[in-house]
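Shown here is one chain on its own, the form predicted on its own, set out as structure tokens.
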Amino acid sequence: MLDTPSIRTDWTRQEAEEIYDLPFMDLLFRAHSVHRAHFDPNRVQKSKLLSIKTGGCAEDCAYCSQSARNGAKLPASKLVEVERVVAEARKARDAGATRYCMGAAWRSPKDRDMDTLAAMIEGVKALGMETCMTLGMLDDDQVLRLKEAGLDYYNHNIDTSERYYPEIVTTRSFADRIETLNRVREAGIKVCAGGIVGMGEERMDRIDMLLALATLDEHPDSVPINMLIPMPGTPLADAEPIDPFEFVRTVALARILMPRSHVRLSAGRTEMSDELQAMCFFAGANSLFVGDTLLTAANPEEDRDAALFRRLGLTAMEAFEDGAR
């Protein structure tokens, strides 16, 4: 039986850099050993993501077509009706998703919207699904309202390293992101936090992004690793794609630094071959988004994912199953 690696929050940059720079096969072997010690390596958690309020965001995130500041000119929509959200969640559940994620293009929610958001959470939970929301920054009262409604996860990505962050976002600080994560965790809501690679960052920025999460008082329960999808009209529309092996290294480092977290393959899977995704699963990824749309970006269709799961012998986790050994 494999020894279970200890959970650490005191990783140093030198340690993380040495792991990231291991020979590729050694890195994959180490990451898979950690993964297998903590999880069934053949089970993957499936989430579905719905945009409940699109466009018109006051933030200037350079990767995002929903920003009102960056020239993508995506029309702003109103908050979606609760009935539609529940109906879409039911379809997602029936198609095999166990977690339903609801995202709004806001800097932070308005207090007038909190009752509607709470009703969405309650409606989705009544279907037997896990609930997740991403709404921007939250104050204490808003966090408490989401907790009372039964929210399971709150997503708030840190995007990149603290050093590179001002190159990507100027309308809020890296510290603002960390403050929101701490507020959510202290309220007893599970944290979902990761970042985006392929935005012109250096490899040290990818290491530092994961190190920032791995040295929080508690590791995020879910760590989404997004590959940038260059969106027309945004400042990163012409960004050079990240090297696939660098992407796998990022997944592997996330798994080693945060052994009990679900590491999610998020945006960018439309550009990944089946072989690249298989390497990511071997390196420790055990969660993904299903469905053909992620907010405003494309995602592999369910038939392709089903075929990949069959080829690799993967099975889906049940709702509220953490997959842990």
Ligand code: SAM
Given for the second form:
Amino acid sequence: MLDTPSIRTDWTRQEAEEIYDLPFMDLLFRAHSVHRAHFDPNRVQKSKLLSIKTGGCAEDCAYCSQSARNGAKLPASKLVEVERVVAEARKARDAGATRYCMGAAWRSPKDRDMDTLAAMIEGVKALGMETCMTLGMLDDDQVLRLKEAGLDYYNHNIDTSERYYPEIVTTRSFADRIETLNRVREAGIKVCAGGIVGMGEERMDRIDMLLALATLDEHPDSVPINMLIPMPGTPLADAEPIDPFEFVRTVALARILMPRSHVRLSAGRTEMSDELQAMCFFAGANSLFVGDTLLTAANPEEDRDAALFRRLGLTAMEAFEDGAR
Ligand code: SAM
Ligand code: DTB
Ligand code: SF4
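Output the form predicted together with the ligand next; the form predicted on its own has already been displayed.
Now the full complex is given, and it begins with the chain already shown.
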């Protein structure tokens, strides 16, 4: 990835701030130009999520319905059976998804679950789909086991800036997150890392979050930008919704700092108008979650997304298509 001169991992805060603060039209133009230089702007990657283990999580992430410490009262489930995961993945593939992302409400996986996780990866891969997992922090042995099973992507979000992180999570640190990301990268698994906008953070936190990702040794291959879904019972249930233009600015900055990454318009699309989503695609988003549920929260219905693709002339990327020019 680093062989292209436009791909930089030495962005400074001042540069990032100047880009984020550009007049909106200048920012959109620049982001779209970068997008167009690196991707076909009419192609969008489709991922599908499945919660393979829901609720009862030991961590205290303030946004999350699945933390046992929050008041969302989501009952803890057991790890879903491999056969069900593969059957759900087949349905998702037949509905047009090319990447299957399996998420577990864990601080980190237990070693006794690793065989089951490996079987899920093998089963989903056999369908011709890209595989992704998000299981919390990993140690060296666990990363290697996932790699051996053929895992393509690992999702691990930094969620916000290092400064704001302790306001959102206290049971682990920002540095813990970076450590797992580095481990995943070193093992040769593709990295999916992004964050959440609309948690009461400052503009500078959004900039610093993206800067932290853009100055890793290598950019994440996928960068999910989530708009907070305020989940009832969580400390962020009453968070002030973010100005949609700030959300678009965040997408645009992600595209400019990380030109070859897939920037994913992630959680929060049910609350976005089609026009706002179109603006995000113009600003450089080229991936999304499809299907009517994310992990525990709602996502737009299939027919709404199909209509959006039709109206905008967007087409879906193939599995393992990197999409880059
Ligand atoms: N437990 C694992 C972990 O935290 O890494 C994996 C699952 S966790 C639910 C995956 C990501 O979903 C979080 O890092 C966060 O960025 C995002 N997320 C969770 N709840 C959200 C919400 N209410 N709104 C927006 N994004 C959310
Ligand atoms: C990501 O950045 N967003 C996804 C995925 N990676 C794991 C999760 C969104 C979760 C939204 C809230 C829910 O469904 O509970
Ligand atoms: Fe647990 Fe992940 Fe939710 Fe945090 S985001 S409470 S680690 S499931």
